[in-house]
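Okay, so here's just one chain, in structure tokens, the form predicted on its own.
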Amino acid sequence: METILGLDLPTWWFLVVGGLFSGYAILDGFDLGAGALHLFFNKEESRRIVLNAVGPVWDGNEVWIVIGGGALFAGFPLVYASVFSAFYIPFMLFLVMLIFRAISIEFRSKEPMRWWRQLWDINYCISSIMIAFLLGLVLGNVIQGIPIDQNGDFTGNWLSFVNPYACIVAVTTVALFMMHGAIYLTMKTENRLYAKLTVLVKNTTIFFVICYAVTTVATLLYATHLSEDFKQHPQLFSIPLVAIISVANITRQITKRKYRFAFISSSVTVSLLLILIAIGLYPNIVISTVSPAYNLTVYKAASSAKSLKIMLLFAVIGVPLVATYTTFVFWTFRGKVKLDEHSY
């Protein structure tokens, strides 16, 4: 099989929708923890400055989740098809609390009147928990393993996929964007709502330590195939490490108030835990809890060599061209919010 830089081709399609997957969840996990934590701003100016914190970025963040699925859809055909049909309800739902968040963001400040105005707080940070909420619990029954058969059909109950562990992953999700939410606005906040706010990321931090010792357990216990690379390789024991020492660094920043770089710490830490489930699954991609001879692997489930050639060239510009552009918008809108007119 042909190699680049002593990779496959199918790796390195494997490492770009992950790449692409983890650029998400940074970019998106912060505005959906503002959003989650919506409803603990009482003063409408408070409510209008933490939306306008996000409000010139979080659709451009979604951006990066589109690319993904068609990466996903692009790379490795058979996973795509076997996991949107598994998690169809789940994803179904995760696409309506989608446009729900984005009309609640986008209607709010068409009217004046107070109930009007709580209507759509309500909505878009309930709707902000449940996305977070459902990627954790896709991403927990991913980790586990779902029942997929030698097609890669699925065969199980989607109620199957509100078990114990992937509703730990689910709340633990909720619980890192709320921090790097909580994070993110007090970059962008001043005064009694910046006070408050650094309130809130002290407690959202406690949360977040508290659910991720938790997963670490439940893990350990739960998706034990997730170590197996870990022993073969001890090296790798050094991602999970600093991994901890970069929450650690969430808390040591966030006491000394230096939350630029505890937002940098709490991206890292973001894409770390991603890293950390990538090594655990490769080579597969999909675990078939049916039969290990049904998992969908990055082989088994790759499009042509030619096709994954042409489109890794494609994405070695485009990625950097979309990176470039986040880049500049949050460059623009850099500084703290100033509400005006056009302001949401």
Given for the second form:
Amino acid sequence: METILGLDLPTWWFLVVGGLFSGYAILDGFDLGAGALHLFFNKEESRRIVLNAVGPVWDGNEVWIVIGGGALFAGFPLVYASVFSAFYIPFMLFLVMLIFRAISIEFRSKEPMRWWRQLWDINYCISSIMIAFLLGLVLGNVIQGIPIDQNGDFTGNWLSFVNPYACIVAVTTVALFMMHGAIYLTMKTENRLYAKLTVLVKNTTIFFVICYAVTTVATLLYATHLSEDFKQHPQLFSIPLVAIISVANITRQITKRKYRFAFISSSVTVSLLLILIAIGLYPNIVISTVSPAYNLTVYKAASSAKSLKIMLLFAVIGVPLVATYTTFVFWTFRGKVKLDEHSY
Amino acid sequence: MDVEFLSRLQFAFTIAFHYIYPPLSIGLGVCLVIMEGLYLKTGKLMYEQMTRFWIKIFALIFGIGVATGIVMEFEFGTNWATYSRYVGDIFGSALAAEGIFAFALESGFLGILIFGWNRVSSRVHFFSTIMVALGSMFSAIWIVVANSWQQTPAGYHIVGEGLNARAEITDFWAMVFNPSSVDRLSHVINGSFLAGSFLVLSVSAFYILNNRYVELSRASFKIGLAVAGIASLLQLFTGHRSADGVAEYQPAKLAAFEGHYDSLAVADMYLVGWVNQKTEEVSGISIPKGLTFLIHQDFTTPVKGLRHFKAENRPTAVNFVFQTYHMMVAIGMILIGLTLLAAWLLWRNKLFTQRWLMIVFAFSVLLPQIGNQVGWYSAEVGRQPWVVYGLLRTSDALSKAVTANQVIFSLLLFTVVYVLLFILFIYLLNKKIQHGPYDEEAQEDIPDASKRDNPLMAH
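With the form predicted on its own done, generate the form predicted together with the partner chain in the same format.
Below: every chain and molecule of the assembly, starting with the one above.
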């Protein structure tokens, strides 16, 4: 099989898709987290500030799931088809929640009435939490494996998605995003709101660390296959080690009130956790609980070499472009939030 | 109700609703570039106010477009898993390209467009406007390319058999420039220019009628008219090219457009009509041999009729395809008439005094919307029973793991959410329009035609 820099094309594409989803989790992660914390802020002005902290960027952040989804469709159509049709109900709820989040941000500021704003505040908060929860739920099920037959079609009952392990992963995802969002907000706020956020950062970090510990234990118990690769290649243990150091560094930077470094650390944590899962799964993407013969590996599920090469070229040209103007937009809106006539 | 019907209904419903917004964004994007360009060139406050006003409306439309657009990408996997496995190699790459080269561009710069007025220079802001407008057009390019590939597949080969059969790419550029891409894309883009420019025309006419922001509205009306005039005339050309392409590559669809059943006969072209699908006859007003002439440029070459094709290979909803196609053509003609009349009156300096015409323009925003919708229906329903023309049947494209009850659940969910969304959209759009581009009371020094010498007041 054709290789580039020692890796074959399906593996390259596995890295690209993983990279895109990780970009999504880091970027949309902080605005979903900020949304999940929304109702903790009581005053109208505080709510406007935290909303406007993500106002100019959330839409650009959400693009990453569209690109990631497109990349998964293009690179691994069999995975795309199997996972999306298997998770029909969670994905439909996810879509509706994405719509609710978008319109909550868009509509909240359009009327001054208290009930109107409160309605969209609640919608915004719940949909942000639900988006994170549903993503975690899907991830938890993918980690455990799902019942798919030789054609990749789901043979289980859709209610089986709501199982204890998947719920633990889902809650952990919510906790991770809340912490990540709270850290982001400390960089965008001042005065009393900032003071309040320093407390929120601490609480969400404690919440996350507890969830992280529970998930780790649960993974070792419920998803034993995930640790196989690590047992076979002991040098891979460096990655969970780095993840633990990264989480520890978040708490260290928070204590030192260096929130910018804490944010970098929480971004690194988000991607390290995904890398851990990716290593555990590879070369499988979807594990069949019916029979290991039905597992969807990167080789079985990948598109043709020609298609993968074309899209790798797209990625090489496109990702730096996207990164450049994403950086430009973030740089434009750097610093603390100041409300003006263009704000939500 | 079976899963196929429900999934088709859901896809049709979600895409029809989504398709209200992107054409508006694309058309408005062009108008915004002209408006802001004029502002930078002239430095007039009026153009700045105009640009800011239309950016607010653009943001509202864009927001709903994005929120409803992600749904479609997911539906390929959720409802049409077999289809996704079959075409992923090709269709997926076009979708991925759309995300990375188009959607990211417009969404990234949109933040600067809306919130960046005080943070970047006016040149950088203008640059962002151009990027957003370009991004929305690039989106259309990739989406229409993907759809056109389904209509006229090219640059692929089939690998595997039965359930494992998949289309794999052999020639990327042949896939992108498949026989119908360019014609259909130019048709869709012009349709989008019409949607956006007629919104500008409609709102401007509304203000002129109400004697508000008169100078600004006249200027924006002229901008809208320039875009609409060019687009409506080009649409005649692109429409003809598209129909030619359909005649060549999808003859069963063309036959359905005109309700032409005779297997190999010279065909008439109907202006209006009704297809009786039981008797396979059309009654209505037609130009004898018109279709034959349009396709072959003579009066004798026969056109393949529906009976030429096996029953299982032809579209069943012939009357629906006929009606939607004819509505699209009729609306296209009305739009040409309207813009030419307005342009002539403008040249004669009489445009803004024709109250009746301003009323017509105030309502005209609906026409391109209906035209785009029915044009899309005729193109998509006319393609049936194929999801990928000649290769994969719609009935074979479904997700096997999804039950009818699940689709009913999601369909109900989308119906409730979209109805709510549409009511809110209209409410907020109306509110923004009522509020206007600037506060009239607070800024009396705004240059505006004084109410005394407004000719409309004399009538």
